[in-house]
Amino acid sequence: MGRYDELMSLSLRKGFLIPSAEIYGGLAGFYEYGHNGARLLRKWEDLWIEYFLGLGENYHLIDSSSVLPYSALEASGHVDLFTDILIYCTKCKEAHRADQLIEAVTGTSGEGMDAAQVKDAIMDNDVRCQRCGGTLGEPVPFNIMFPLSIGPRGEEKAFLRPETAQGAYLSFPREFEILRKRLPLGLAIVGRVYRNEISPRQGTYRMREFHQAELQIFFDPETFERGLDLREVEDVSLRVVREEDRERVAERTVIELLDEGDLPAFYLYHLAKVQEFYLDALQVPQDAFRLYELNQAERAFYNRIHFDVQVRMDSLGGFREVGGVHYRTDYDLTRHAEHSKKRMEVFHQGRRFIPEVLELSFGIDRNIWALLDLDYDIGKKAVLHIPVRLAPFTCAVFPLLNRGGLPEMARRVYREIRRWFDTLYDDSGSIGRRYARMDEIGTPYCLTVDHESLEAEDLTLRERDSTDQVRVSVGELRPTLTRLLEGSIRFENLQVGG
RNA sequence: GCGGCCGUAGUCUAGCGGUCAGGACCGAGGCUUCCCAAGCCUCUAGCCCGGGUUCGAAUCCCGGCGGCCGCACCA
């Protein structure tokens, strides 16, 4: 079995992901987190929650509507820039884009040509398929968004949100009010948005409904670096990918890329905070990780900057985008100001001006995957050596005989710990199947009731990664798994006994 | 969306016109053992869906759905 297999079969099997509506042959782009996944997933989101809004002071989590009016969207751009104008070859079905069939005919743009004007054009230049020279068939109008029609005559035109960054723009003036007119301002929206895939594959990767978490900064690109504790990052080094020379990683510190001068500190703070959540909570490897700079035919026109982070998943053949650090300049604001006709512009500091905006913007579930791909340890046993923050059950309570006593002291002990942390109970098996069953699905501590505990008031606490143990009082769980936990202390540290 | 390959218990897989559709792992119950998937016994559970061909279809044909790969797409 591949990689991918491997890990599509654990996840199925051990509820981390489900096909949607399944037992109806499943949905192509769609799949449901099971009770191992839905945890990842949320425990993924607190994480992501609490680094990022910890950038700034004035950052905050907002939540906002997955359906978005038709105007709103149009002044995006995503109506029009999603729209592609497709043409099939009636002979080989190959597929064309007109814009760009019609520029390699007629050497002029073929941007923005509806599809009665494509067809115009195709009749009047004899375009025939690149590949074959047969002949084309009807232009058609593909947009990735998902249409809806609102109300009972569906007379109101909407989409599905393919991106949680408009929310964010729309609630701007409110927010920057309520919040006192301060910048920056950070708004964070987790939450899922749909895109019309055409060909959705590789597992979550790449789906038609997936979760997102951003952060759009807005900020006074006169006074944004003042505020920055540059200091605090300048050593740091980034592992690189640049435009120049795509086939390495170019280990450069902070204050190296600066004095190049061509990447802003601001954006350059930024990309440092990325690569530490990366490495530092999420513990991705270094070498699995990199921040790779899209070039100007790549990226988005109104991205004046613009890296992805890329994780490496052998399961997907390698370095695969998890995330972007986006400079979108004034472009959202200034579109949503000229179609709305509100005011964007904001005073601040005795100036007047429509705010920049860096993104910092994250699949999720793609994330998810990836530290599947990284974690997960396929050996005679498999371990998923996922953070302690992110394992879907912190704890599991073991009863080591079912007799004696045994159950009904771990029975007690589970129900203590459960109300302050997420924990399972098991009895069945022996005690090696039950360790084995919690490495699977990544607890990093297992808490064992043997015959010395009736006596002493204490368990074994075992860890997923190192298999050791140590005895440890009752009352001192409590105190002592918060501390693996928020990692003040690490498990090794712990004083060996029994 | 096009093309290729593929679809058998929860997972992996054997069977490829007539089989009680076989096995392994997981899971459940029992005996036993007790700190890293021990052993033994028992059990649960399957041919993606719909048509067709045939005396008879998991097996052949068609369509659908789904998966992987390639092409295209990925703001």
Given for the second form:
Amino acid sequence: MGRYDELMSLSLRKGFLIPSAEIYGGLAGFYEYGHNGARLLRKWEDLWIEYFLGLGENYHLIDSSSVLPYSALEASGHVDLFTDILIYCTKCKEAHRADQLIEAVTGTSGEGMDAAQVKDAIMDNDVRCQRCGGTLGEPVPFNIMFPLSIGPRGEEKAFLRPETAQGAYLSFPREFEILRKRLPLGLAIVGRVYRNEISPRQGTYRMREFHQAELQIFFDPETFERGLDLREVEDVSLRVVREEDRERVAERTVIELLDEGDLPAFYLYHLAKVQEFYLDALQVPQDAFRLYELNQAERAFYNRIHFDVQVRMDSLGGFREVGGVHYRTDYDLTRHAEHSKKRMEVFHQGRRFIPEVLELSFGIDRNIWALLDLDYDIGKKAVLHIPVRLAPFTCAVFPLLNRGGLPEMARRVYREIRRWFDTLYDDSGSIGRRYARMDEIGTPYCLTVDHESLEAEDLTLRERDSTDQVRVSVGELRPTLTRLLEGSIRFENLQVGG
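Now show me the form predicted alone, since the one above was the form predicted in complex with the RNA.
Below you will find a single chain and nothing else.
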């Protein structure tokens, strides 16, 4: 069994992922989160919100509609340009997304190719249907938005939103007024988006309904950098893959990249902050992370600068995109101003202009899968070494035996601790099996009540990653666990009594 199949099997058995409508055979491109997955999802979102809204004092979370009118997506360019190249097999009629098919056969990316380029690549490389080996038909653009008809007669056309970003652009004029006309203004949206993918695959990596977390930063390009403390990041070594050298990751400090002159300071500042989120908050190993620059042909035409955030996933064959940092200039607000006939200009510090936008965009489901891939150690037993803050449950409480007053004390401890921490109670099976179950879902700490506990009013605290144990008094459990979660004390330095 390969790494992907192992992870998917564990995710299904442990309540992380469930195929949508599973009892009816599932629905391609749709997955649901089970009880452990939903907790992991929410904790990832909470951590993201805390970290990225903390980058600016005028950054705020909003919640926009999942349904957008035709006119708004026509203005944004999605109606005409939000397409992938579709190609059918003439024999078995299988639908293929052309860029994925070309990459699978040739090993080189087909991203950004138009229909004519796809046709040439297929001819030059004798690309055939991967399902039956048949000849492929003509490549054609396919709009991947989900259309809707609103009203009893379906008189109004709309779409399910293909990205969260448009909600921020449409909300900008009002939010700018409400928030006392200050720039930079950050509007973050975390929620579901919908894309009618031609050939969804690889589990949660490419789905038709998925979660995004995006921060749109509206700024004045003449003053944005003055409000950033570049000293925080100037010595940070960024793991970048530049467009002129795709063969290696270059370790370059922010100062070194700034001296080269092609990347503005505000952009490098945010690259450093994104890298910090992955390396420190998500605890992604350095060698499993990189910032990958897209060239002009690969990036969207409105992006002046575009770096993908990539994480190595062995289950998917190597580095895969999980997010991006996009300098979108004033394209979005300008387009909406032109089509809506509403003013998007602002008057700020003595001049009138349309703000530019820096977008920090993340596919949440891809990030969740990346954490499972990186953190699951699957050997004789499976252990999910996920960061403590993201673990579905922080701790579990066990009675060593189901007699002699141990269950009663364990229940008392459980009722107290669950007020402060996400906690499970388990009295089924041997103590070793209970530890193993908690390791499999990433629970960092287990609390076991034994006969000594009844007299000493203490219990055994076990750490997931080391499997080490110490005795801790019941009265010290809350402050001890709090200090462990905060990182103010390490488990190996913990003494009896906390």
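Just so it is clear, the structure is predicted and the values come from calculations on it, not from any experiment. Residue numbers count along the first chain shown, from 1.
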Task: between these two forms, rigid part of residue 100 equal to that of residue 315 - done: no
